[in-house]
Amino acid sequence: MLQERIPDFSKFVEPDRVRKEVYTDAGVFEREMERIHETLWIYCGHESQVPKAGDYYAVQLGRQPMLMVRGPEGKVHVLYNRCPHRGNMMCGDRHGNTGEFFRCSYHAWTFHHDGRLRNIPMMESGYQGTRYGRDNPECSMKRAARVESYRGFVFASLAKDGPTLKEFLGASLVAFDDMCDRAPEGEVEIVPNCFRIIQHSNWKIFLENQLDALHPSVTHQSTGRAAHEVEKMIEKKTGKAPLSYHMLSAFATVTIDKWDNFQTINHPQGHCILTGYMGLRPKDPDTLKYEKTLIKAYGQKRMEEILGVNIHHVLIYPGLSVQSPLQQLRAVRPLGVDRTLTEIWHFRLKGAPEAIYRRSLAYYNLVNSPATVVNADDLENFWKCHQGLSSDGGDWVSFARHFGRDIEKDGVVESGPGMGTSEAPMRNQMKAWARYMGNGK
């Protein structure tokens, strides 16, 4: 078992480094989804999602296919997608209304919106004398043992135990302070639509690369070259170039020393924020509409300070990446040791104006798609990353780029001045996933 054979996880992880083994080993693999996927709290989804009784979605916490559901209270429950008499999936689809309550296709077991037993047929005669009854919770859907919402953002966790949500979020409650805010009513409502893409390598790969600040101004130049290249030939025409072209050409404009102004913030559950925020805040006529939006509803000042925020990116881990100042956010649902599903979605800021829709709308398609040039030269070299972690070249992997020069200041780890390109996430990171695999909170 490899439990006996590398008892101690922790040896796994140097400080500079981490052993190939932590992303191609199919039991680490599955020690991760028990002691991480299946323990901490993990985002199912949005209220919005389920906004009338009875509405479910399908989320997979872990290896556990759950259901996010609205009981007629107005209260969201998340349940084992399981039926607890033969073991049938309770729904097949991704997402529905089960209307007054879920019903079994296999054997009409019924169940509130809760998960609670309802009716099982024959149950005076048929289970009579049998320990199968309304008295027993066995026979009820099986519950998440936790469930918490912040702002409208639904977290659960498989594990009965361990710290409330908010203690968990910590400092990256700011993603979603930060979203919210910047919509006049402070909400947000999800858009239905959604980007899925299946890559072929470990979970851990996906969420480095999210706070790699390097990277950007080298996978990515040829795609913001050529952006900028057609961007640069349309403002001379006419005057003025599109700022969708922009979203593509920072890729090649903004480069790698101006990635190092921005700084990453480390905190010990794994999280880290990424500061040096990118902002769309140009002086048109749908900027200032919004403005004058903000400012009727928060006032002046509260206005600046809302649009002010300085932040560019938020990974909470062990599977969200959140990029608030364009409402968009990654969920990651590993399915195997080199399989890993991510799910984008996109979110609208209520009250603010359509065209500000419209220029978050354009960034979720020409940078989040998955038809994108963008997200092509990122998925070829996640998969070429865990090909080469597969082979005999090497046992390590190296996170050593501006180590020793973090500062640490009680608990909290970050990137030294003009370091913003510091592997200082990464390190922290496989710091907290090797605390977690070994059962510490």
Contents of the next structure:
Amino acid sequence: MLQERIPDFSKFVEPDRVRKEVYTDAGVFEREMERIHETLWIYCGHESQVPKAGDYYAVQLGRQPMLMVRGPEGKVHVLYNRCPHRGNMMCGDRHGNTGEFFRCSYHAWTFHHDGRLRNIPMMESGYQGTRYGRDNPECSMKRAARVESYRGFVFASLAKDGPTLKEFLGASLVAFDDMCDRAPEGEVEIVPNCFRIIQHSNWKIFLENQLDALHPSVTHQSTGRAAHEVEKMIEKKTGKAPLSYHMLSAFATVTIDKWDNFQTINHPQGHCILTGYMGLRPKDPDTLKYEKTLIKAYGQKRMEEILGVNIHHVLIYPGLSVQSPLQQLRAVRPLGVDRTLTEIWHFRLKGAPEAIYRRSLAYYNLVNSPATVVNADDLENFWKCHQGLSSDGGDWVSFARHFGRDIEKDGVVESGPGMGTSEAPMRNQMKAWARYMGNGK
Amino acid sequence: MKTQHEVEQFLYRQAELLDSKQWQAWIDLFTDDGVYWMPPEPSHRTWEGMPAIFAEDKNLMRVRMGRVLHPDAWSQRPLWGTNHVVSNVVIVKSSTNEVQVRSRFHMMELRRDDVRHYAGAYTHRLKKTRGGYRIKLQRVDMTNAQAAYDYVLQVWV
Ligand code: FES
Ligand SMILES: [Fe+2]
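Given the form predicted on its own, state the structure of the form predicted in complex with its partner chain.
Shown next: the complete complex, the earlier chain at its head.
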């Protein structure tokens, strides 16, 4: 295994390039699961997915099958989906309601929603004089070491020590603030549907793509052109095409050089904010009505601030891509070194007019559904990337675009002005990766 | 009996146009306000305001067609094809100008060297016109609608 061959992971990463094994080696993947996905704060889900006591959702954190469950006192718990008796998985469904307690399907041990043992059939006669019983914590379902939530978004860390959720998220908190502030009631709620799509590639290939401003006009040219044709046709007929056409045609009309107008702001944890205004303030009646509800809730000045936030999306390391202006996010669940599941959710702005929900829904369906006309071509490239990297045709992946021109201040790295296509985010992610994989936190 | 036969022939033609990649002819099967809809779960009663795997009017169908015909639609480049079998055709409702039909399908898809299988139910609302039937609504309920998709669906099923 590679771990023995090159034990020093920092050797895999140079400032402007990384070794291909970072993406393809099974030993590297195992260590990533341990050091990154089972250590850092990982997104579990939104509190509104489990509104009632006993509601649960299964979620995979690293290699660990977990349950996010709502307790009777309203608290959300995250537990290992495993019975402490003989190891049976507790819930076999992806989601549901467990009732007043968990009951194992094998021998009927029961547990409270926070994982504490409730009862064992004939406990007195069966366990008297043994080390097992109500007082032994090993008879309870194991809980995630740490669980915290921010504005309804629940995260868990499987490591006892480390920064708090807020410390870890740092500047990327803006993803949740931006999403929730856009709601007149200051909150979002889940749209109860999760699109799940499997990518045949390493999880980091997806992360890098999320911040890759060079690729849209190349990868998505065909969709951009087709949407632009139809957009023009609709405009000719009715004067105005729906906003979703504009979002798709941008792949063709925003030529490759213009993507340099974007900017990335990269943080030491590996997070990245991609700025670039999404153009969501057309002067149509729906938007004006929405602005009015925001003014009523927050006042004119604050409304301008909220709608003026200049974010395309935020990548929270190591696996959450949040598109806050359109209220959607994609959570990355690595399944293996060359298989990655993405779970894609959409949120409703509480108190906003229906038309605003429909607008982001149209984007969710077009871009993120399993029949997407956009990500289909990304997934094709991800597969090809993984195939190419698995070969001996070369040892390195290059991240040298605009290298040396980044602007660094207090550990925060910004792509230079007019250099939005800089590979700064990839360089930054890999720097963080090497740190996590080594001994440092 | 006559309607049953005509409807069956129509459904076979619909599937044949997809399998032979005659996209424009397939789109032409729809009425001007026709909709192609694939809900993510069977309980959904409308596509309006709902998440949907597909919810396409003719304009969106044109976008999808334009995309797959473009030489740079990368995910369309590999060897790719489908084969539908449609069966269990049951007329649910019939009036002077509309027929509602349920049927079942199996579809095999080839992509590079991989074969995938899909199955599900069609619900068609067909309008009777002078030129034959036209689709007002094609609802497609995939058996695996709620499962994770191993790769994406390229075109209509
Ligand atoms: S394995 Fe759960 S009760 Fe026995
Ligand atoms: Fe893309």
